[in-house]
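Let's start with one chain on its own, the form predicted on its own, as structure tokens.
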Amino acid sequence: MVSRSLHHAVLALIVFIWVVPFVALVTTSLRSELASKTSGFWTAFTPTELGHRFSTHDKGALEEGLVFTGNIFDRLNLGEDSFPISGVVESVLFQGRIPDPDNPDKTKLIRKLVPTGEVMDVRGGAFRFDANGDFVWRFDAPTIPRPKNLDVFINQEPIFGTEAYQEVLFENKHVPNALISSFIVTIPATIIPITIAAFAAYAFAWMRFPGRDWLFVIVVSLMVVPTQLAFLPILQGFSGIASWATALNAWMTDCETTSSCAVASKSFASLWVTHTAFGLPLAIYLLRNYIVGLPRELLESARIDGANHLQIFTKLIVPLSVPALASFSIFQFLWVWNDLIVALYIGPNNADDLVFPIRLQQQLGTFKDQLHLLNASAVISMIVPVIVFLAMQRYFIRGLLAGSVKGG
């Protein structure tokens, strides 16, 4: 009972690890900017007090005359659509000069919080307001009163919105473009090394040749190459392969004439080939094991029928290997998508063709402390890994247990 509990326990503690700081993502993005800087994403869900400034009147808005009428909230919401203001007016605050007590000829500052229903004096008029934000204004002469900005406190209702979303996904270019570059790189990067590792593993699950238990464990023992070690040849590699492209393009084409010929040594490929090499060992391994618990008899009975390897491989080992595929897919796309390292040294460096990740990045200096941008332009890129893991998730477990107990 008691193993069980801490079990239990052990578990939400995981739960609430990872969901927090995702509710936090999401939150964050939708509030309003003001309130992303001045209250905790834990205060979005109930009524938090909140500073705005607003103003009187606009300017030649009023006539002569000695009672004045208005709304608080009705000034403060005046062309603001996506976060309008609701709650309860707490205070406002005062600051003005008045008698100094001590020394009569002369004024002193001074600086309070005036509370609901009280009179205040401003620009020689009494102010007073309620609750509701309805706020009358009398003055003892006839008068035009300039526009006066008074800073309220109020106790705001929670409000959320789409305005980050809008504005990071169509009024900055670099979001979208970063989006479209991420699918670029992430879909090649997952199927590329998937249909090479399958293949891969039925060769070493069934097909007899020399050497090939020694071949599989260098295979695995690529598992344990550190990327980084991996980034200087692979560097060296690249800018060869484009030297060598360029030099081509040079004496097969006029490209001279418009300066042309250089082939970069960073693209959309060498990511491609960067990420399937990165990923070839893992997932060779995941599928060998999966693939080598096949039923021997089910593969001797086609053989019998008379099918070769292609045809054993393509008619049974893949429909039967879904699981395992689609667990390696979860994998490979997740680590592609969010991969930041790779990107950053092999990929291109052109401001268009950024991924997502380095565009987030950046975003930390473009942004500084707009946090509801910021956490949007991460939840958008947390939102394509998050619809893909579900949409395969059943597939998940079935996939990385599966032989797991059994040897070949």
Given for the second form:
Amino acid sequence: MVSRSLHHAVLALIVFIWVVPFVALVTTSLRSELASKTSGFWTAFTPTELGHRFSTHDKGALEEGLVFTGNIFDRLNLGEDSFPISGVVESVLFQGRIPDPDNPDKTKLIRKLVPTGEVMDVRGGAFRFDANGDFVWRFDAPTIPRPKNLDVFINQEPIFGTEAYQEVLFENKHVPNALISSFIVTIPATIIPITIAAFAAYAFAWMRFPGRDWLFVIVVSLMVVPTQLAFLPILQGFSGIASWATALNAWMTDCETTSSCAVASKSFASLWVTHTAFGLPLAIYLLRNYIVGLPRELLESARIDGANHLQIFTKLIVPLSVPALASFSIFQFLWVWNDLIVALYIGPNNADDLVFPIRLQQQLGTFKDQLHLLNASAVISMIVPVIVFLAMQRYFIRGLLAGSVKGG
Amino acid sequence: MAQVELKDVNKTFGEVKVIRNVELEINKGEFVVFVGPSGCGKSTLLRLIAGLETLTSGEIVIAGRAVMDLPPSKRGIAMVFQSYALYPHMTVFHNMAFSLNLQGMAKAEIRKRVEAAAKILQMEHLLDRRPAALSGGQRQRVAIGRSIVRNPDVFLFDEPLSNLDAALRHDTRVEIAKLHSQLGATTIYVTHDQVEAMTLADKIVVLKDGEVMQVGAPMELFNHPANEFVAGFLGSPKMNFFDGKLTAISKDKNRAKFAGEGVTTKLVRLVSGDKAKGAKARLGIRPQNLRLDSKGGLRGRVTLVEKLGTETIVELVSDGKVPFRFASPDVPALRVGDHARFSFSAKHAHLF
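For the form predicted in complex with the partner chain instead of the form predicted on its own, what are the coordinates?
The complete assembly is shown below, putting the previous chain first.
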């Protein structure tokens, strides 16, 4: 029992540690710029006392009279269409001269916090306000008072809004472009390796050819090659291909007239090739181990029924390997979606084609202290993998167990 | 004319010879059972015929065609596997139609054939189900149906009943026997179960270490085993063996007298015809053929009495410390520790 509750405690701690940054990200992205700048995300869920400055009325808006009324919240939210302030008015800062009790005929400057219901002197009138923001301003003789700026302290209700999302999504095309670019990179970079790997895995599992096991060992051992190590040769290769393609372009078409012959060495295609190459070893390894675990008699039965290798692959192996295929696609999708370094070195570098992680990195510079905007972009970039994961998670769990239990 | 012919078939895995010089002829419509202990090569022999393994040397002829270079699908065979090997993602109908689809047969013709096969096996109501929704016996039937639709020259069964429980095994065995008489198709059936072999077979092939020990009708093998292995393998409980010497041999060398273990016999059937007088030999006698006889030469002390209902099996140890068994439909008045004497009729004894 002790060890079990210890398990639960450790598990809860891990979940907490993993969930807190996510909650922080989402919360901050839903707060106003002011709030996200001045207080931590954890204060966003409870009422907080904050100071604001409001003016009693607009200049020239009043006619001569004895009593004027208004509402502090209406004045504060005037002209603001986002994050309206609401809550309970605590106090107003009084700043002015009152008769000095020590020196008759003289006045002295004081500052003090006036609570609700108490009368204070504003421009010679008696100013009184309630917790809901309503204020009454009485004069002894008819006057037209000048507007007065007052500092009010309000115990504010939590307030959230989607303004940051609207701003990053619609203000300019950076985030939408990054989303599109990321999809352009990720979808082929997932489908291509999984297709190649499925064929290769079947061959490694069920076809007999000389050197099969050695070849498999070599493919698997390629998993240890770090991507960074290969950047230089890969870049050289791509620029070689690009200059060759440029020359071919110049020779085959009349692009010289418009001087549009140059073929970029850093493109979406180079990202597809690179991600495919570095995804293949693990893909082949995972799929081969799954496919080799399918019952031998099933394949033999198909051979007796007259199926050739291609038919066995398409009609038996692929439908039966859906869990493994799905779980690897999730892996590959997440890696490619979150990849920064490969895209940075090998991907296209014109502003419209930047993938999401690079765009986020650039926003780190442009938004500097606009945390709410930065976090809104980050949340948008996270939503896609979360949707992919949730949609395929039943395969994911089955795929991770692939081969460990009979049946399935 | 022989439907299946094996000529000097050999198979080695690396250094290990798993099939040695197998010669066999199977006639059209015959039900042949390969039987033997595990590891004797019976399944390998079946897979060689099916084309799932390649021959090391020799020749296999099916329906007049040498098939060594043909893929399994072109050999005119259909196979039922021990695990049924049904395609789990297809319905029963598509499982049965799979091979016909691959042949490019017309849809209507496929439907006709599958439905005909389903009717024979009384499983028309199962056609839309997936294998996971079927019981063991139903899966077995689908596996058989899948081979029937292909209309093969030879049916191959690889231990098809070993995944079923005892009651179902008996029912399915009867069904397979009926099916065979209904279709009249040549069938090769692999099992390690001698009851299946004895009940189903027209012809039994007993294998040991990749060699054919004896081929023949079930009762012929039972009554006239060609060697000690066949004698010991068929029959339950196992045949008793006693060491001794040949004291006399008939002129045609088919019969001999034996002495040993307190037993002396008249002339009994001598299987090993190359033995001379005075040579060492083993006397084989089935437990059912022993008779309680106070004047009998064979004496033993009872170590265990097993009452099975249909018969009682008594385990004994002879004076020479050789364990043997006595089986009787009656319940003999023997208890552990008792001594008993047995005799037997010479016509039931064999000398090896």
